[in-house]
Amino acid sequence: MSGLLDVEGLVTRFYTEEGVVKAVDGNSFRLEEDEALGVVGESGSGKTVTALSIMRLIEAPGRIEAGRILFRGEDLLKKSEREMRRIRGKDLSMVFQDSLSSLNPTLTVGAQIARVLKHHTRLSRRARWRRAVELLAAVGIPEPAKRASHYPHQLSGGMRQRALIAMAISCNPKLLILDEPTTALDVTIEAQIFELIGELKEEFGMGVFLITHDLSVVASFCSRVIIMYAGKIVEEAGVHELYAHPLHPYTRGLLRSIPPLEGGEARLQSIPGEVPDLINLPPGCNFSPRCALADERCWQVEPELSGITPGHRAACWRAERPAMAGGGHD
């Protein structure tokens, strides 16, 4: 049976002077009806460009190289762009973390709204422009009416990231993918976006693909985690299962890299070394160069993403030893 989303052996690269870059390489997972799926990472680490081909985004000198791209049972990599334009902004919209590049600076923020409508639906254009108005008051902007009418530059950065959920959601979509949505506002803020998305997947029924840097954005919001690293998945688990018994070196990294969720003095880390480059990527496990418990295997064999517990799955040849538990790079 299959999920809301189910993306298998996705190989996605690209081709540059300097060489092939193997942006995502070869990653499978599952997104359930409802769910809220949370994607981690550091810069690099694959998870825009894998947001970018289920939208089948990907522009030269990128492409999709292998895999399939299952929406509600539908491959999205066979259907042709006319189809594509069809799914995209209905049943399936993205949420760029940049409000101000990703809004028509020519357009009022109400008309659109309105075109995703126009487009989509057969409204009229009286009441596309009510729907719009409706929206924006749906997602907490302040005198909506007024604000329809504003240019984004008239707007606030958090207005602004409210009025793309506002034309995200228009068409009530299954899938809403929301990239770093949060980016550059302050935490008040950023509480209030979540809350609301919370608000209108609940309302709606969607299933939504969260991507950040930030696990602890990830604990409050979603139920399941994807860690990725160099275009790969390496950790995939519960929230709840994540954070009680990480396995994977990288994604303890990231854990100590954060205060802890309840509070209290610890002294937070920093993963030492860099991303490696994803056209000279390293011999065996892509993490090897920065991890403290490396051996030959690990620098030699590539380890598998395979279950270790029920639900549980690493990336790491040393995920079943008890050293896992308390080594890293303490």
Second form
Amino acid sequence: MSGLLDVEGLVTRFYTEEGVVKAVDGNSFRLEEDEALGVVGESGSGKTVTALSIMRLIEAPGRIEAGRILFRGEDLLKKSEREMRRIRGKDLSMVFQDSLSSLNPTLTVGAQIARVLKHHTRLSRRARWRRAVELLAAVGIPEPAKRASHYPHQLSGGMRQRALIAMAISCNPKLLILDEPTTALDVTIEAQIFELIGELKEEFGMGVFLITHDLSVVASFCSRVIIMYAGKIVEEAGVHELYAHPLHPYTRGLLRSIPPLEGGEARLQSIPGEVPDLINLPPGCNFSPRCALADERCWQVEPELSGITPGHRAACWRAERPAMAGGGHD
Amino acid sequence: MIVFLSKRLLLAIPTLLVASFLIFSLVHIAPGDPIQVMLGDFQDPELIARLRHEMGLDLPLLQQYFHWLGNIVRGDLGISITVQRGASVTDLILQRFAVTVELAFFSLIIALLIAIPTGIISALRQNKLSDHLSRIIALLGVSIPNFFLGILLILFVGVYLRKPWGAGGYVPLSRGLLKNLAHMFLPAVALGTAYAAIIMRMMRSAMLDAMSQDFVRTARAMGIAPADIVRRDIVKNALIPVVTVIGNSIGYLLGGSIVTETVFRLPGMGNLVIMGVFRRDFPVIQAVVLIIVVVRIAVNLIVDLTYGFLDPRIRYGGER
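Show the same protein again, this time as the form predicted in complex with its partner chain rather than the form predicted on its own.
After this comes the whole thing, all chains and molecules, with the earlier chain placed first.
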């Protein structure tokens, strides 16, 4: 049985003058139909590179070195560039983070949406424009007919992000990748955008791959989460399970760095140290230099991502299995 | 739009005033005067004084300046002293203006025809053989002075190949468009080559810049065909800075035409100003240089208007 997206042993590296950057290092995960999967990690953890690898948009000096990316059962890594062009924007689509730089400043938003339709549908010129206006209306842009003939700089940040989403969903994709779609927006707009994506997900029945560094966004929007650290998946679980029983010390660190809603007296804790250099990764566990629990084994041998309880995987020697969990609170 | 235009035109007035003052002072600071040139070996002090008085050259400089300025405002560019004694400078310029404009325009077209396509190809095939080749040629193009290229062209086409249109000289339009253009071809190439090289390099770097923009990645992520991405995402955005460079270096074309016209014996404004300088014909020099300044200001304005047309982020008159 296969999901909507099965990524197996994905390795993506960048061959820079300073050395080989191991941006994504042997990750496997699955995304089911209609599922919203969250990917969380600091900058440089390999979230965006994972997404661009799935889209096959890795450019030189980057290269996908190994693995399989099965999208609806077919390996995207075996597709020609021409075949990929038919898939991108149609079945597999992506929304980027900075809406101002991600839209062409010299084309109206309507023209940019219509152009995607031109490449994937047989609609007439007029029908494409009409559809573009409909899409702008569908993502909640007021006066869509007027806005369609506006240039990106004439729209607000929230509206631009909606336009970018309208463009990405214009051909009813099966999988929508969102790369930190709300980083440039303020909180109220952020909430509106996620509400919108949630509605669209229901309406079109698409899978969503949401990249973010914000665990609270994931909690409200996704059913499952992957935590990435230094190019590797370090933990994967259902959202509730992850919040209730985080296994990896890094995940626990991330959760401690979210301000609590009630009784916000306790000081927020940050994770000491920095993300390791992806060119010179430490031996053993990548997180060991920052980990309070690390011992001899962690410094020397790299832990595999393995199932601790059903549906909950972690890559940590010190991950506690429930049976041996001391100091639990049941 | 109209507000923008009138604002710019108003701003041009002080620019022109300053320019006219600079031109006037520089011409008069330079040693020698037209009377000396006119009289040649026969330097009779009394005659010199009389002629200077007749032409108002003995008045204080500032008074001469305002007198000249006053005439210009009334559309009178003055009377030539030595180039063609007694002829109105306006007539002299009118006779020659078309030649210079034709040369500049022809050079511009040749430059753009060479520069834009090579710049695009060079950027799209970055660090490949065709990119290296066009960059080397561009470097040569900028490095060779246009008068030298002109001489080489005359030597090769005119002297070696013995083509009648390759030896310089001007054929007026009345004797046939083809003949006229044929004689203009080599001067335009000589003048346009260096210009082409400048634009080509600018186009290449603007293309590379546009290619690394996020919206290009968005277009790729939407499955847009490469040809469409090159046309509407890359070239369209790359042209914005290039148009500014094109406009700003129109001055280069006008300046270069002075030398080129001399090499190819073209009776243009450059040729006129050179004669004016040699013979210290103050009214001629002043008028030609002033007209070049006016043309530059006009071209800059046109470029700014084009810029707004290419880049929707710039809109004049405050409408959003």
